[in-house]
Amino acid sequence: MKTDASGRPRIAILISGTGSNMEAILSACKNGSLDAEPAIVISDNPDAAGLRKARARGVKTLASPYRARVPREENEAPILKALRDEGVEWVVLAGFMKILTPGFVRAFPGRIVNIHPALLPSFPGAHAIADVLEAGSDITGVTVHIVDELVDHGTVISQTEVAIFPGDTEETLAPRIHDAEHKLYPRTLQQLFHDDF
């Protein structure tokens, strides 16, 4: 692991699909309050729109799907090369729709962050906008967590309430839940990378 040439933190964001939160991680890092270098974006899926906006910033990106059939580790086995050729430190979970195998995890031990659409520990899943609205609730959130071997556990570094309003469908919710999403991210990527908390 390394860091570029002036201390910043290399950083992987891995997605599967439209990159909402890498984008908020990009401009963040080229407006200088994300204080971090993006060395690599890499996703499972070869189609998704994330890799275009990177490659358009300019950050190298790497298309590495999931075969069929075969074992979570050899899927991940590119990935993994990838992170340690470019001298990743940290690795960012950025609507990344693939669940990491422990082996995966140990290889980054507290060095995997996640983004979830609730406040863990309630609602975790792929599905939280949905889960929390057919629960009835009236408030939601953001949580920004360490990846560990479970999940959607890990360390709570961060949560921010969003609150639901009456009638609110996932159309509605979600954008607000992704509202939060891109500032919350950013900010507590800062503190966390440079112990600010």
The other form holds:
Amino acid sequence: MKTDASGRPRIAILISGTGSNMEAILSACKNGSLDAEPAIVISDNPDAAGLRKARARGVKTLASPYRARVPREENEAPILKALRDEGVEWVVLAGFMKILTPGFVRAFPGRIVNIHPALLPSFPGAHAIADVLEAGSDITGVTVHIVDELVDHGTVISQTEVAIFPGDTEETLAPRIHDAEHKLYPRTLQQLFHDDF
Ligand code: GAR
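Go ahead and give the structure of the form predicted in complex with ligand GAR, now that the form predicted on its own is out.
Below, the chain from earlier opens the complete complex, with every other chain and molecule after it.
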């Protein structure tokens, strides 16, 4: 594992789609509020808008599409190789919608971080915002956690609450969730990388 010349940890950001959390992290690295070097942005989805945004910011990218009917380990192999080649110290999941194998998690023990759009352990899964509305909750939020071998599980390192208003829909709630994520994730990563808990 490497740090850059100024001792900043090298990170990889894994995405599947829009990449708004990735953008918040890249901005924080650039403005100095997050002491980390974005070594590479990786997506399982070659059409992810986030890949184009990362390239526009001059960050190295890798599209590594998952093939159907192929073991997950085989799909993960090019990603693991890139992480090793880039000397990545921390793996930051930012809307990466594939479940990692135990072998992948063990390759970076305690060094894979995820953000989830609900207050874990409530509402795990890929449709958390819809699920929380469906359940009729009046409060939700955002969770940053260390990734373990279970889905949306692992030590919670930070959370923030987001109120749900009467009449909220996914379209009205999601932007407030994302705003909360964009504030919480870079701040939490800074604390995590620099032992400030
Ligand atoms: C974020 O809301 C993130 O919390 C969620 O995907 C979105 C990605 O948005 N992740 C999960 O649901 C993981 N279970 P982004 O691509 O704009 O950052």
